[in-house]
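The chain below stands alone and is given in structure tokens; this is the form predicted on its own.
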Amino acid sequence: MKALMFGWEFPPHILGGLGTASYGLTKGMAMQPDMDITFVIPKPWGDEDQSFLKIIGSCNTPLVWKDVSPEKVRERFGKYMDPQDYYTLRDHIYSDFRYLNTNEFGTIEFSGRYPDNLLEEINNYSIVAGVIARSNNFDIIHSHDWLTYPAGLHAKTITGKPLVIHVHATDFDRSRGNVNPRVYAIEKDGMDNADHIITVSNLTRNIVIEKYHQDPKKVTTVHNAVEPLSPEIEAIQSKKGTKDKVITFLGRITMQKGPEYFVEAAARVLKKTDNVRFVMAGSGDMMNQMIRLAAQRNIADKFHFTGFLKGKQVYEMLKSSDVYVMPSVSEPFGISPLEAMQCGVPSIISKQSGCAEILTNAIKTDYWDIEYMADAMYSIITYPSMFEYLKEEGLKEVNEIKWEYAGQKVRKIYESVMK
């Protein structure tokens, strides 16, 4: 079977979970022998992993003036947007692509990360899709999350093949139910003309259900898994330098993931023991808000702000803690504490998260409720037998949740909706 899959980030570059997912469930698809999969970012960077599939990049395939033309806007995009900020993308697609005309090729640049432009290059990600979608062989289209729901259209409109999107998240989760009105009629129309949409947790499925009217009969939950720790990240050592234990945060410092509640734990947590550091490694639009936040808390001292991590720096981070904390607000999943389970990392993980549903061996909190997370925090790092207990059982389960086995069940979902 051939898919034609289209994502916004892949590793090593990636800003988020959803390049991790994207990598960890293409790689577990993979071993079925007869998958074959093609999959299209708007920029590669040349050092992303093809063994196992087929990179296209956006910026890299050639376009016919007329897949550009303002009438192919206007009938992708035109109904997202406002009259002016239409107008406005229109000529400067015209602007970009002036010189060229039905007989000749250019190609569309993409900043293959989140830019101010972002609708923009949404929809010229759509119009590149058409083309691709015309030139290559494959028999099901899978969209990845909101951004190439528009992407995985065209190719549906053009080739008539089945259309899977994939929601990773919701705007529902970024905006804490502020919700930007253009990115919500982005993920209805994609999931009211999809074939079959496919979720992280049930807590995803449930808002897609309740929230943007979908039938539940065409809703399947596929839990997010963990990639097998490579020997050369086995090898990574802690670099603690103290002998203080070490508690984690670890991922973007916005108010999805809930970053007050963990300064505020930490604060409850230092008024009962001196022998423990904070640390949120990170970064977002919060975090001079988290700086501000420790120095009026007086912890300033025992709180440590790394910035952003990636690749071998996030297991330093890990193999050095002590305890993980994910106090997200709204967590369509979080791959993060399965990362840290792995690394024989006790976490502790908002009820309000999907990874929730299936691990056994966390501690589960309301993320409001700091007493019971600072209690949790405390408990580990004071009681060994705690701290044992946690990790190994946490180690064993996470060692069971295998991309491998989401891979058969997203097969399953192809082979439904094709017949």
Given for the second form:
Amino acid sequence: MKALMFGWEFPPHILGGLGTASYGLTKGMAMQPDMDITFVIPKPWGDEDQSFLKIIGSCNTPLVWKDVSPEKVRERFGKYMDPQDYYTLRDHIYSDFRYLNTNEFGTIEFSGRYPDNLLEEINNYSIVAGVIARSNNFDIIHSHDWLTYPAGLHAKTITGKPLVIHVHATDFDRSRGNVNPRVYAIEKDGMDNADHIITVSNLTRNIVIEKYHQDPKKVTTVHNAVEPLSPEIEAIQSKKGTKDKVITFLGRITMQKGPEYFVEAAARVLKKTDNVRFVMAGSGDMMNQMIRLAAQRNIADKFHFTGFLKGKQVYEMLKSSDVYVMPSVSEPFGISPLEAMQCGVPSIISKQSGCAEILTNAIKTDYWDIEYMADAMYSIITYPSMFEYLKEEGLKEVNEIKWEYAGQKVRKIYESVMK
Amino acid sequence: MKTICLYFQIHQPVRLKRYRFFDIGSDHYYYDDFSNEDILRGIADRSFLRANAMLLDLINAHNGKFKVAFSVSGAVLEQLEIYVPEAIDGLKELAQTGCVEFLSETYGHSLSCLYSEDEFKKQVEDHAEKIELLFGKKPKVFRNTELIYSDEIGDMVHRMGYKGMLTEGAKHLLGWKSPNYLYNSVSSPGLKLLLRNMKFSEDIMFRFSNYSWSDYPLTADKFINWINALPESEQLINLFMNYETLGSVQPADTGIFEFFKALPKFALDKAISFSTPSEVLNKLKPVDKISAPYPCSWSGEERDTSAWTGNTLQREALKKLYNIGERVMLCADRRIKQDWIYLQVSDHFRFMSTKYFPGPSVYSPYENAYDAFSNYMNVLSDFITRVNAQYPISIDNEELNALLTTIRNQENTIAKLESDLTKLKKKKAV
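Having seen the form predicted on its own, please provide the structure of the form predicted in complex with its partner chain.
What follows is the entire complex, opening with the chain shown before.
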């Protein structure tokens, strides 16, 4: 079976959880021997792992016919794809796109991030999808997150193949309810016209059914999973220099993640005990507000900010922690507590996050219940038996949450829509 | 007869390095040696060394009629000793002419006056000692960090035996009065106050090279004429500024050095003399009392302490810092003592100022106030851990102090008994 997937991020260059989930899912699906995946992203960097799928970059796909020599193509695109693919794609240009701002190869630039002109980039991405859909053979189309829904729909219209869309998040999660109408429109259009909708949790499934008015029969939950830690990451040692316990918040410091509840809970814990430090790792538009809040609560000497952490630093931080907290106000899934548990760090997660549906050996609290959250933090750092229990049982549990199983569920959905 | 009291502040912060959360507990060195050396070296080359030489020439050329005062913080002295010792040699040469007075201040250019009298006293004493050691004379006149002054601070300074203090001629202190007289403090009448002439000082400090200023270009001739045109009774003109004004704030190519070279000649021609603060205190009588219920400084449009204590971040950092003060006093560890001084340097708190938000504070090495705050708090947090590790936290400060005194006295007693013993033994032998 051949699948054409549209995504926005792919490791190692990722900005959020979407890239991690795309990677895990495709890798899990590739374990099925007859599965063949082509993955489209706006801008590959050339260092992506292409051993189990094929990556096509929108920025490397020609939209305007240009007479370029194979040497030049090899020089420019050799890092990203087989030069022959360039010519195959070029043979499938379906309209006159000279009005677009293309370069000498007839391709357009993509940032591959979330720029201010995101809507324009989404539109260009779906134009490119037309060329890619025409030049590839596949049985099913799979779009990851709202940015790629228009591209998936376009491919479906051209080829008539079934479209599955994968909802990693909705605008209701990102905005605490104040949705952007343009984003909502794109999301709704994608869901209305898809043959099937996959959500990453029942929480998201409910939002899709209630807020986007979808038929429950058309919506299936496939929970995310987590990649096993590589030996390289296993070898990372804790860098903790202090004797104090460390309680960590790790993620974007934005409204969706509920950072202020973490600060408030920290202030309560620090009233009771002194041998603990809090770390807020990451960056985001609420960071300065949080620094001020910590100062107002008089806990700034025990409350630390690390700024944005990347790659290995994330695991250094996790391994230096004694408790991981994710107080998200609305989290479609949330892979990071699973990663913390892999590192043997007990987690406290909000009931408003998707991963709470599948985890049993983590402490679950309402995001607004700072008293409960503080209580849980205090218990874990004070009672070694509780710490050990959550650590060991959590590790066992998380080792059983595999992408391979998620991949099998997706496969079943493919088969049902192709009937 | 009019007299000019010229005084320069020499201070540079001890900048902190990027100190991450991971460093807490494992790395106890907090300073950015590279940028501290780089910046100080740069300023010394552009300003201090040239200015030292120029002032020495002027003093020699005018047979001691040109006089000047300095206030040099301990923090900058220690850095100069390491990075630019020749700048200290220059100041020593100036000190030997007898026409230069060194003023007293807090060792760490700190805000201790607002938070802890004990710490304030200790720093002033340490600084006086350092100045005497380097320049041979104990300072007699006090100048607080950034000219911060209030009645309460005045009382503390007077209690320490100082007869005079320098501060800002701020509008909210003076009201309709002129800064060009000697005043005294309302709460401690024995303390005389020299008030900075804001306009004349800042004409040189800030406006000297400003093309859009209506009085540009400023010449020594013109400047002295302004002073000369003041009413006959206004006899004291206090020009207080940063030493960096010469060559760094106002680069050499603005003609700032030429301006200062010409200044004494034009002044003396008009029978305007130069005096050090001590001479002013001896010569003039205070005309009125000045009351300052709230602290003022020479900073900002408001001339208050809001540049250091204006927002929650700054107040939190200062509170956490001075909360540990009593404990630090009890410590004997030299590195802790040193870090304690450096962490009090007022500039750390200025970098946290949000007055210029969203941009960084003036001369701040940080991206913005929040960045400055997080970094400082990480450092402070490590420092607090070190201080608390010295003695068990369960013992409160008073008890600890008593115990430490006993221990120290024990040593003395043992030493005394031992010497008695040897004496007795000798006696016996005889």
